[in-house]
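One chain is shown next in structure tokens, namely the form predicted alone.
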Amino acid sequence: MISLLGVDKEYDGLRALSGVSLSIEEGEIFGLIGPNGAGKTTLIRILSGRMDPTRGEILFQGEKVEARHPGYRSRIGLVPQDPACYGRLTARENLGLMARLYGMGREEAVPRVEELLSWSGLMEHADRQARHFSRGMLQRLSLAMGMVHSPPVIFMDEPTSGLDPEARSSLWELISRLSGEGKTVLVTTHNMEEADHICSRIAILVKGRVREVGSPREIKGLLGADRLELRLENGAEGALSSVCGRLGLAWRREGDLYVVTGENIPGKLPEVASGLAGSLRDLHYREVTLEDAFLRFMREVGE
């Protein structure tokens, strides 16, 4: 539906984005993570039209396009991270100043407005003003805004920051079935969780420069299905490096923890505790986490 290819963006001599190529399929709901910094908010800029790349092309359906083009920017939606509605107007108002400004009539600005109202959950309150709104709401009201004019891809920036349990899932609820109606979704978020159970693939932003892109299930199984948490005595480095090389599995060290992942680590872990006999603290198992993968991938540009 919509690629990247060799996106640049440099700022006074420093370069946010660096090379950046992507593709993202028609319907899918498609997660960019990463730290501050890391150039996701610039790259959203760049898609939404707000902001021209320093080199690289954007294409629409295969076809190469001027993100500042009316043309273009007609067939897109933007969620910022900032809610964007205006305070002293209602949700209902909100919504047809939108419409509006998008060029239609009344005859077909009211049934769409009532629409996105139900769809958003909005209806009992859409005579209020909208700075009575608590910032679940406020989001909710932003995605609707972003949607007045049915556009098939749609840009979000941090949409659920800042929200409580209840308002973020009620939020991914309504984001996931834009994805059912054969939207295309882009979403930046920091949060790991989410980004594992709601989209369909992620990119890692780090520094700039795309670092890993696929299914969470893909990136997580770069680190292996499993993670096994140890503490060992002093001195115990080497045991851990014969027992982990016999069993096909790989270490690393994070803090005070000895960190080993692999296949089937589960029928391993007998062979594990009796290799280190002596040596052996505390032993914790668990499934990787999308987390686990992202900081590991940090540690390595840190490196």
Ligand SMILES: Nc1ncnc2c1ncn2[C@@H]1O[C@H](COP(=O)(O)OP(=O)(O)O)[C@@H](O)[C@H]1O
The other form holds:
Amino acid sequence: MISLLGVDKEYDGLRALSGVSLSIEEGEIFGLIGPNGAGKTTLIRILSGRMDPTRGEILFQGEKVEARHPGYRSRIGLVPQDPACYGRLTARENLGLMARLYGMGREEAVPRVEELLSWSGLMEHADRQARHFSRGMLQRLSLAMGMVHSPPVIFMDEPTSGLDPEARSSLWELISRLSGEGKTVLVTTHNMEEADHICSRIAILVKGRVREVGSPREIKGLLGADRLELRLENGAEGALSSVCGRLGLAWRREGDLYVVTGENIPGKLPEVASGLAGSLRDLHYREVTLEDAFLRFMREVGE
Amino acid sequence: MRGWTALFIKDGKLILRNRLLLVVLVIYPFLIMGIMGAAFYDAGRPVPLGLVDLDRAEEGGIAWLGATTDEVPALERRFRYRAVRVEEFGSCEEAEEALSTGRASMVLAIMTDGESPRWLGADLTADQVELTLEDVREASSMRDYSSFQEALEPRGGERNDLVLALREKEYPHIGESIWLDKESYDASGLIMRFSSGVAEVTEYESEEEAREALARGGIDAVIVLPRAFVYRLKALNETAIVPVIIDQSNLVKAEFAETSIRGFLSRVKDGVAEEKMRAVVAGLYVLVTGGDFFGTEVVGLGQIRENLETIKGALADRPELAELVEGGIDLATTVIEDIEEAADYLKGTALPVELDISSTAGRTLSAKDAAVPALIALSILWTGVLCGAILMVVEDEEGMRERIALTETGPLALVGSKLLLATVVVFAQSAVMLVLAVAAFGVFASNALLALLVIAAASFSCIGIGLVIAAFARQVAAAVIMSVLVSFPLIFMTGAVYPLSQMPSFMQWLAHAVPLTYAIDALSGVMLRGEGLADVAGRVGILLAFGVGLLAAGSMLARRRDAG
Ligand SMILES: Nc1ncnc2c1ncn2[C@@H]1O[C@H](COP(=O)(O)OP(=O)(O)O)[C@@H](O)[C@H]1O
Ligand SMILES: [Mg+2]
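If the structure you just shared is the form predicted alone, then what does the corresponding form predicted together with this ligand look like?
Every component of the complex follows; first up is the chain already shown.
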């Protein structure tokens, strides 16, 4: 649905993006993960048509996108990094204003606003001024404001940063629902758990470059794996080596810890245990998270 | 257009719900007009003046007169010639002593640059004193002083070439009075009569005392009436110099005092001139009717003609002599007719020339009237710039600019809707001010409807300034500070504080690059100078053009920022 082809962006000499090529498919929730300053916001700004890339191009449904191309802008929705709304307007007024600015007539705008209020769970706060809202409510309002014109694509820049766990999960739920409604969502985050949870695909952006792209599962597999941590009696290395060879697993020593990695470790656990028999002092199985994978990846690339 | 109205409504709500803005926009007119009302509460109150009448100064003193002239040798010659015996003194003290003991009735000090004065004294008769004084007055301008020291170093910096001293009580015509409307007035009486209502006059014994009161701030100016003031007013070839001391530390106060003093002194002059003319006219009639002609009993021309008729009757038998007398009768008849005609003619011009001072607006303006147009214009600038800038920056601060940039709303709608809304608000605010000024404080506005039009155009252009300022500020606080920084010099540049005509030409040129200049000029034009629509149309057009230009600049800057 959206393709980026070799996108570069320079801010007076500072290179914020280099050679970013990505393809975002219709209906997916695409996560863009990267530390602060990786270029996520820059990418969102380019995608939302607020500025042109220095080099490269963006295709939307196969058509080349130009910044400030009005037809393009009306087909995308934006949820900016900081919740944006008028603090002195109520939720209903904020949504109504956006509807009017997107060119809807009153008879079209009013039902749409009501729909969004209930969709975002803000109905009971609809007539309160937004400046009294909690950050979670503001984020939901901000998301609803970005969707007023029912765009097929929504860009969200770090929507969950600064939210408490409850607000975060309610926002996740909204985002997942979006994809259920057939919307394409591009969401940036530096929260790996979140990406793991809701994204169908993920790109890892470091210093303006896309390092990896794939499903969370693939990324995890690529960047790291589940690990089995063992403590053995002295002289049990031979047994470990033969068990691992038989089961197709790799092992290595990290200090006085033996680390076993490979496919489907939980399924092979009984065999490992019986193979090591009496020399097994302690066993600990750790499922890898995206966070682990990412941190390890960052260590490897020298960040 | 849908976008415009939506933004318009939104900003309206923002203003209504922003307490700070609301206070500025709603309370402001009342505050400003309240302050103005309080400031001018006592307006039109008489200017407090001090008066020193040297005619009334204590008895037994010495009158000092200083003169600036290049005819000193001639004057000295005439003085020596007139006096029987001239005595020379070594010092001021000696001369003063000779005056007080009566050895000399008049002393002349001849001042030569760099040398000590030469002192000449003589015992003159009253007539000789008067003649000498007249000599000096004819040759120079003369001023009265209260001491030799003062005459030696006059305050104005001018140097006297000649100083005269004589005993106060021998000063000719001192304390003389004048009859006006069947009442007699001496010098201070005249001032009191003509200054009533305009000034509140306090008399002081001496100039020193009056100067002290001036320094304390009890009075705004001091008038020193010279000796024989009334005589000098009456004498045909006299100009009375009236020293006026004004406290110039406060220019506005000084200006008020000077204007009112000039005003009533010219009325004194007119009153006296009228009286003089009456006397001349009466004298002319006396020539015909006979009677007291300026102190001399004369036989009237009418009587002379009658006498000639009698003589002619008696000479009936001497036709050649009767014919001679007949010529005299004809001449008398012609002269009588001419005199009567001349007197009638002069009587016509002797009618009081009353100055009917009024403004072009058709009514005398008070300081309060004059202050209001500038006050309203300044308030338009201040609130307009602030309102425009804040409305723009609030949007930025809330992060909404990015959002709006993605809708179909262009920068023109974004900026233009604010301009229109703020114009409506600032217009309403200033209209309230105008109404308050007129209704509550009786301020004059010759054409209030046209004033509203000017106010609208002025609001439009001043808000434009705020829109441009907003492009350089990201937070409301920064916008407020920048508004102050920009408005303040603009206020000075428009001539609201200091008259434009007093500024160098490049400043005047610069002033015409500031919309407020046109706003103040047009507003005072329609309120005070009775200007009509055709007169101010040009300036209103310029104000609107400024607004449109600033709107274009504001939209361009907004577009550039949104692209960044
Ligand atoms: N307007 C800008 N001008 C100059 N440099 C910028 C600008 N915006 C972002 N950058 C720089 O570009 C890099 C990427 O920034 P950004 O896209 O905001 O990263 P992220 O959103 O991933 O934290 C950073 O080094 C940032 O300092
Ligand atoms: Mg960012």
